[in-house]
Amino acid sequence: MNTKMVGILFAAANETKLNELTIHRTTASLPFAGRYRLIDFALSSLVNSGVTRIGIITRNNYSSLMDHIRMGRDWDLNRKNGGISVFPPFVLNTSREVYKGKIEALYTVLDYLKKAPEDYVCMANCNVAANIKVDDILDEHIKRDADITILCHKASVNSSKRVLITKNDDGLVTDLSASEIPSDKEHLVSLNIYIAKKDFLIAKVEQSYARGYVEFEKDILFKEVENGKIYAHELEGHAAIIDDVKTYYNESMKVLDMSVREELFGSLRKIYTKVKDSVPTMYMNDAKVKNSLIADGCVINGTVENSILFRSVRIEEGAVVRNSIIMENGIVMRGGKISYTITDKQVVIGAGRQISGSETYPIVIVKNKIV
């Protein structure tokens, strides 16, 4: 067990740019590759480094959040020291307000966080798809002595609003900036997953809320770089930020790839999530399946290619789904056929219905719509 270190997770993320998506639940609860939700990825990388003491800050829609998370039990974290402890998105209870950005949420947790006996914090959004050896870095944090660590990877910047590090041999930042537009351009982009000395990070939020500010990125870390005591840490294996519809198809599609899969999936240090005892999946007599992930529950009569089924999907004879997620207890029914398309939870697309998105705009369907 890890003592030296508790969790907060921001349960919102961009969930304007997520649209149809998020509508129905918060972003934290959104399904990702075929059985789990985004939280998943955070939740199992701080339990599998020994946190267990793990804060969810909310915002809003999050009732489907608290029916996935439960008591904790599926991440080992029903105990009676610690476990997890869910925030309303209230700044005061007094005024009902809902927090404008991090300084303000972190505020509203500070009387948690200075009752917590451990002596450092990571931050985390629940966007991130990535399998975390927190505890390493950590290491790496106390070693360096730092303030705050932040997690980054090497990629192209395909949305809006990413933080953009330059930093030298030894790790420490040297500039911080905010990218306004996308390109193919290889950079050092943040994950916003940040390792903070509690003291410090607390002191930091009481004088920025005093101040008025809001934004962390902004308000503090921008600010800090100056100070010489800020530390990027870059991760090597595969990680994935989910903040619109399009980042959400796209890295759907790369779970399809093998060693993407072995990444997220594959090592000693699982990725857990709520347990559903389910029937195993169904190939019927016409079932044609080529190169899709597939999750228990399933009844397939028809043709799916480089496609994403969740639980209990329902494909039915003549039907065609290609390059497609269908979220759990989807139905395409006799002769429909959909492509560069996502649908929500109960989604039923009706007998000879054809839609079709492109892989640069895939259409969503929201939740228990009947097309």
Given for the second form:
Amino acid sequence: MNTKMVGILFAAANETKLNELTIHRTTASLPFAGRYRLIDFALSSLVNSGVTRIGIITRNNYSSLMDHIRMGRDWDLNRKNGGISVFPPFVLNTSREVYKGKIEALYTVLDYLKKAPEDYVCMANCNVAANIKVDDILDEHIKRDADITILCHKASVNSSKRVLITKNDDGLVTDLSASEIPSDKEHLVSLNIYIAKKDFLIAKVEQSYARGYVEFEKDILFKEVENGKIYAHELEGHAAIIDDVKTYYNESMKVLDMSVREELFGSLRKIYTKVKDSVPTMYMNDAKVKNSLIADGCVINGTVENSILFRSVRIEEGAVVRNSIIMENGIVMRGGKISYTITDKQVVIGAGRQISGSETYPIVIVKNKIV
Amino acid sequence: MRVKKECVAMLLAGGQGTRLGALTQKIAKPAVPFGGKYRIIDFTLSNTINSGIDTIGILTQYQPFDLNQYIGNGQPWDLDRLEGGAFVLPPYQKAKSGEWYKGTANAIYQNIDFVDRYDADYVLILSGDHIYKMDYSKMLEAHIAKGAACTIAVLNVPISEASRFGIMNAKEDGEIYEFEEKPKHPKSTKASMGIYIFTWAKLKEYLIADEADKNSHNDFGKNIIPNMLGAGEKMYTYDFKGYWKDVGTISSLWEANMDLLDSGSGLDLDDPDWKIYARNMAEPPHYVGDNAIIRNSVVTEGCEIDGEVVNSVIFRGAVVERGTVIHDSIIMPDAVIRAGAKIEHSIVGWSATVSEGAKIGKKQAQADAGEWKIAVVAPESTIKAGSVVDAGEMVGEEGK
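Form predicted alone already given; the form predicted in complex with the partner chain follows:
Zooming out: every chain and molecule, the one shown earlier first.
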């Protein structure tokens, strides 16, 4: 374990493409895999890597995030030294202006970074669900004397903007480019998780901010490639980038695969989340459940197949749920049938109602809706 | 002087629980898992904080390590308070002497200073081995209103079972005139639940006198209560209505778990106004496979289920492989049930492994003279492939 690194998490990323799912929340607090919020993966990975000082930079709709994080106790981050700090999105105390890009966002927390005794920074977007041994990657970063290490994995590009990486056998980045053209071909794609030398990062942010630059990737990272100290680390384990409804659905369904669950949850490096003290799930006499992930607190008396039920969901007699995701406190009443549907928190599907989306275009039902 | 606490709770958690056999070889009875994600002690701890009492001494003696670790700083029960909170109180060496807790009363006697430190007016004595939900604040109100020296919570039991309990014979207004421990011919059906509220100044007098009596068992039921009654103290019953079960035996522990599956049993844990808290183990949701059949059962986080589970309680992190049959059984945390095993009317201890094709226990239509013949597999033991464990048999940690 080391305490050489401070964490900076960007709570907001690509909200616009998650549409209905982020009307009421920031990406970081998007529910995932039955009982988690996306930020739990980044927080837990850092905590399990010995990082005890983590700043979270918010952007919009962050009340759900504040409610989730509280004092950070559920991640063992209620500490006298370090712990969790949540930063509001305003550039300056005197202005109401929200930061534009990551450079401005980092500029708002420069004092925090300077005061932190750690020599390295791990900064990450919260839209990645992975259980990452960041401490191992830091060791590699130090050994290489890198300025920045980019965490990446092999993936095909969807319509969201991704940074594509070309590296040599030593991991040295030789070229970076941005792409948002969907393709089936696999590339080495950035996870938008970086390890950087703290002093290097602070200096670059100060210089770039003074010149009015806003985008970290374009204005710092791309330019630094020629200096030859930007490295890439390719993750071997499972990593899910979630940036639109389709990837949210697909990546959720992958968790039904045992090997993916094993990678996310199988080690002693646990994924922590807010404790809610739900009771265990009750299966009634007419429950028929196959290939599904079920959180605590549910009461099931219907059919559930290839689906994910979050905490305290009720499936009544004769209801059928297939290939769907039902978030916390959802109810499918007697005889209701849904397939390829994502219901947000507290959605009620009335008796006998039928809703079906398709695998390529799952239907999203917004929070608190009664159908 | 600390901040004054009107009422301090003292939880007797030192009992070995010998009747639970293999389950309490390494941990104290209050630490035994219950109901999928709980420990037995969670019920009294949750009742205490839900009743507005935030200072609780937990008296441990037998195998305290696991229980100490579980309780920690009391945070899962909101008992990590600036003033008060949860305190584990093992016996300790004093200036002149040091000794084990000789009995329930002696355990409180040895911690008189703890109660005094909070300047408590009343002390609530609890046991760590009962499953129930109870608002102690109402009992305290009744105690204060009657100006009692002692109030004893009682439960109406069937007259046929009354001779198994300590029976309180009381007048209509609840004033106790006689206490009979396990009477052959019970005169009333008001059974003591082992929950007492004492006016602390009074109890202290009797504890000190009891300690001076060399012939005393230093026990609440055997000594303190009869002595107080004999001296004419004002003692009242407090009627409790609701689910309550002493889970001191394998059969009763099994029954109480089964009561979770029966909506008519009165044991409902899913009550937002009276949550039962437990230390959380950060497990993912449970996964149900393509071959699973789960009916009338409770399944907890972290499980992987691919077999047949009927009328059973599956605890956190248990693995049930394809082709297994589990009926009317309790599978405790992190147990692994391998393919083709058959388990009926059994308790499989935590982290035990039941190998392929093993047969544990036998189906029973009814209890025999009040006792079910529950097969028990010890925690952390291994049952070899094809082994047979009979109904009522208890397999120790050496496995079979």
